[in-house]
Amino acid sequence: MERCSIRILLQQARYVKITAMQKNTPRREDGLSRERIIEESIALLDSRGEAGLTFRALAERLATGTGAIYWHISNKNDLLTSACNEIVTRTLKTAAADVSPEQAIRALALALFDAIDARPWLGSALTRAPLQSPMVNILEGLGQQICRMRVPMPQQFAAASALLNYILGVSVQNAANAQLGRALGGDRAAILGQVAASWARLDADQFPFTRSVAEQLLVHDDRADFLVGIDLILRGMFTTQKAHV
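Present the coordinates for that one chain in the form predicted together with another copy of the chain.
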């Protein structure tokens, strides 16, 4: 269903600041296609971020008019979801391995974590496309491993969606943090240091916990903590499940 031969050409962002009236963009000879559009969208998202994906910028890169894109893609949401699905599909393919189900789930989770970390736009695209193809692909990947575990059938769906939601939630949050760091100066350690310092300065009566863990923020490894959470959920699956409240 998805072509795997697509190569993304991560081009350097062009320096050219085109003034309003300039329109010497050359016409391209080969026709447009959904694939080419999505490919170029990914390149644009990677190089200029989520705000950089614009029908005008995309049209320029593809050397056509903005209207042409609408012949192949229904709207911007479609564009974003398709780009997202393309990356998710590739990522899942990478993580496939014939190890124990727990190991496979960890590998899959980490692959997604890293993919979302590398492309912050992936996270919000996933969140904005609930129950659609990207999500279904991830659910399937997780579910196949859950089937190999001792999870009883009636709880398989809950287990899979708990994992799915945890993975997406943590990864998106982590990516947002990383993006914040990039936006503010680039030095991740310096940003964390500032945040930790501001936490330590919080009101002692109102924020005792946050103050006390300020240092842990500095030494804490996002990826490691992410895996700890995965293991918590995996371990919990083996315990008898009964409803509380």
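Starting from the form predicted together with another copy of the chain shown above, please give the structure in the form predicted alone.
Partners and other molecules omitted; one chain follows.
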């Protein structure tokens, strides 16, 4: 009889403990889905950067266990690529419609430039997923406009690759420069002033061009310069098109 009473007391104590744990554990009102996991991953990446995206941190935000996340996402690389693809998909949708192919390419390029500038982790994720969905989606967006421009078929892939590499290369470098600027105090004018002053002191015979553009460095606009590069590539594509007419 005494053993039975002890067993009952232990069961009651266990029930009380479980009930207390359930009350103190946040409940998910909606079901866990891959889409929700990706949304929370983007929020983590925006607030903490790539280093802050861990399955433990994500599980805390979702009020679930890491095992539930692994049911939808295989690993961190899959998670990062999926988050990257979601942002790329949204960005491509913002590109102007019902415009000339040249205008569409400029809009797409500038949208990606701004997206990577706002989210430096995006550029890093893109460069590590060269054959995956995010890059393929960008390539397709550019390629469709290149076809509209009637660039000859043998030159289409080279033209799309040139645009893709330029857009990503410049955008990622611009984001890196912005991060470096913030690390140095965030005063862009002061930083550029120091660099321009150092360029102006270079040997005139060895660095004639760099010395000549030192003053332009102080007043240049990154987005405007980026679009100049896009226009140069488009101009080359137009020349190729005329040569084959």
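Residue numbers count along the first chain shown, from 1. Please read these numbers as outputs of a predicted model, since none were measured by experiment. If you superpose the two forms and keep the largest set of C-alpha atoms that fall within 1.5 Å, you have the rigid core.
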What is the turn angle of the smaller rigid part between these two forms, given in degrees? 14
Following rigid core superposition, Cα shift of residue 214 between these two forms in Å: 4.2
Once the two forms are fitted on their rigid core, how many angstrom does the CA of residue 193 move between these two forms? 3.9
